[in-house]
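The form predicted alone is given below as one chain in structure tokens.
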Amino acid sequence: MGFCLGASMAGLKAMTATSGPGISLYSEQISFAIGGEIPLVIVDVQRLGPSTGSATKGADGDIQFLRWSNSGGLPVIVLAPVDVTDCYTLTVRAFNLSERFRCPVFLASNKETAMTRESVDLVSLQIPSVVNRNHCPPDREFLPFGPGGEKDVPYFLPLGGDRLVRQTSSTHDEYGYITGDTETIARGIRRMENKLLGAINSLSLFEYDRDDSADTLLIVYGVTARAARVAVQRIRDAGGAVSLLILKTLFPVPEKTIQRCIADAERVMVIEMNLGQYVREIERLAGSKPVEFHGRMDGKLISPAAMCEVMGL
């Protein structure tokens, strides 16, 4: 992580990958990256925990850990790939978002996805255009932690260049000087929060397969979505009806998208490969509408048959 932060501050695009135990060790430097507004992509190939858990057995047990992995609790971006194609395209998006917002971006993958071999037709993929870091124009004063080209996101200059760059994760002013002034600290914290929460709509990635005749909405993410697609098709082939929401942006929570989909349903079901982590966000947004949950965290995938059974459709 330290090498990646240094490479990023030197102006390079950097990425690292680990699993749950590694994310635990990364925590201090994740906070540094957020506080220092250092672009970085972090891939978490989740496996069964806690701690070293069970190597080579999958789970989605790090979801809330990724959200709250930094001291201070500032917002983070977490994307969840469904398959190998998503791993490719969401990695491009993760780099773009980290460069655009000067922040670390997580890819919440899963051991089952990482160890799956499948073909990808790169020619047919809709690959996002590459976004590069917004450097400070030469005729403009450089404020390493002040508003820059995009609202609430500072311009960037690499360490080692011709212009002075101050870098710190301690509380600081717009120039990068450490400060204890409460108004300056509060303004900086609020800016770092707003730069992500103010852009939620442009961060929200999802697939919504709506059945107009369905009362039931199934919400999933990650590798579980693959089985969910099969389960939904089986239910429809048997004459049943169900809508499917696959979330690819988990944090910041795409609240409007989720609430809009929930409004279309009478019954909401959330299925995860853990004991119930993201379902808390769904319950918070569902209001008085009851939310059912099915989870599994024993190293085995949740099958389409199990999904059909718990939904009773």
The other form holds:
Amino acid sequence: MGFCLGASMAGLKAMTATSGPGISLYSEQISFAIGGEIPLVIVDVQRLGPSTGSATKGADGDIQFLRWSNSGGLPVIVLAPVDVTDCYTLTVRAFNLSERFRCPVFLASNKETAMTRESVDLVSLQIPSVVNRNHCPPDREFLPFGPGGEKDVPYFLPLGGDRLVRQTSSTHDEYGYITGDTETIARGIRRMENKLLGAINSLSLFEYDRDDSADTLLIVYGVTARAARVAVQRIRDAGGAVSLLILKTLFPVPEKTIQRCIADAERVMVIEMNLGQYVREIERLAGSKPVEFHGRMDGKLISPAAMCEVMGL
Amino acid sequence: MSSLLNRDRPPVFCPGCSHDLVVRALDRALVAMGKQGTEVAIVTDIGCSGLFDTFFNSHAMHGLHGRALTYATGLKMARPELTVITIMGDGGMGIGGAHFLSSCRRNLDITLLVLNNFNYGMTGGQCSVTTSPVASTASGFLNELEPSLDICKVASAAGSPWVDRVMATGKKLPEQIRDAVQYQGFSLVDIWGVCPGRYSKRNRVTLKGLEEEMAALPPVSGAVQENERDEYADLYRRKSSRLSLPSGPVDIEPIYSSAFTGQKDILLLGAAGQRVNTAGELLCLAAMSAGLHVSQKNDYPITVLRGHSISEVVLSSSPVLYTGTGHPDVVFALAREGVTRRRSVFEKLKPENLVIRGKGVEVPEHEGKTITIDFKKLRIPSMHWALISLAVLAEEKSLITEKMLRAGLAFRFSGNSLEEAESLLNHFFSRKNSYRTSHS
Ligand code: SF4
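Could you switch over to the form predicted in complex with its partner chain, since the one displayed so far is the form predicted alone?
Following is the full complex, with the preceding chain placed first.
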């Protein structure tokens, strides 16, 4: 992580990959990447926890950890790939978002995704075009932590270039000097919060497969979405009705999208490979609509049959 | 005289703090080398010495407790032309001990100045790794329990090619810093000083006393001959430039048509050494030659040369969704180790399902069809059982065909391995009846 932070500040794109035990160690540096607004992609191939857990069995047990692993609790971006194709395209997207917003971006993968080989149709692969960070124009004063080209996102200049760059993990002013001035601190924190929360619409990725006649909305993410697609098809083939929302951006929580989908349903079902993590976000958005949960955390995939059974459809 | 000191941010240490002397000595060293601020990055750790970067008009990176060397490493690898100087206290050096050892061993061209004042000054005078066991600190008796660490000794033992020690008051401090920075590799300078704020008053430590203590130690003076070697980034670039770019994924155009539509799950149960995972991959490649979508998951213990080896393969005429194989259409039973792990799947087998079994491998009762092959009698070594089982499956023609399997081999192997695999198949297909022991 430290190497990545140094290399990223020198202007390179950097990525690191780990699983639960590693992401725990990353925690302090994740906070630095957020507070220092250092672009970085962090892949968490989640494996069954707690702790060193199972080498190697899958789970989605780090979802809230990714959201809250930074001291200070500032927002982060977490994307969740469903399959190998997503691993490819979402990684490009993760880099693009990290460059655009000057922040770390997480890919919440799963052993079941990363250690599964599968055929991919390379021809139909939609690879997003590459975004690079916004460098400070030569005629402007460089404020490493002041508002820059895009609202609330500072311009970047590489450390080691021909204009001096100050980077710090401590609370700082627009110039990168440590400060104790509460107004300056508050302004910086607000800006870092706004740069992501204010852009939710442009960074929310999801697939909504709506059935007009369905009462039930199934919400899933990651590898679980694969079984969910099979379950939904089985239910429909048998004359039943169900809608499916697959979230690919988990954080910042795409609140409006989720609420819009919930509004179409009478009942919400959340299925996750953990004891119930993302369901918390759904519950707070569902209002008075009942939210049911099914989880499994023993290293095995949740099967389509189990999904049909818990939904009773 | 010119200076890289930041006029807007003069040093703000406690009166008498040795850090002040080092700030000025570092500036003198950089000026003596003719460095511009843009050519230098000062990377600092946490603690009073962590303020260093703000006092200079240079690139600056201030990070977490004990981690400064990691940022310095990333920076230097990315920008080899940059002069990277890392400043840590004895506190951070202890916290980031592993990074310290790695840096000594790695020999990347960065300089580390350890501002050693024998305690955690900023946090209130707790003991650090260099605190003397007879000192009085804010940590009660804890420092009495552990001997203090000789930074230079550790650095030399860990492979640092440049190790130097000097007093913060040392007349030659700027020169010694300059020499360390100019050294083309990792360089460490252990700089002893006083911390009047937290340590030296309560311990009656004086600069003179420290000087005497240092003089009594075996001398260190820069280059450590036995540790001299190639600089890391230089070596890294030389070695990596010789590598060829990785080839992209295998591009497989469908040339055959599939014998089925829908999805088929195949479970290969074997043991280490039977090339089960390779067989799973061959099956996938064979199926792809008929335009099928495939997925493969392997399961084996961390002791890769012992124990079970299992491969789960899904072949499908539409994209593969759920990758679990709870109700397989075909099971290869090639070793007890694999079968034991997945006993429960046998009871789910239906009459239309197939088990391809090596003679002698016990399988639980099931309703599927079984083909048993007496590999031992045929003198086929265990490492080829999985491949021959694929040929048996191809002969059944329901999932893959001989042509597809041969196409799979050609995608996976080349040269001698391809020849060997092909001759095994030739042998099988020319004498297939002799392979089949029983068919029930
Ligand atoms: S606490 Fe010690 S190290 Fe820190 S500024 Fe004061 S004297 Fe220097």
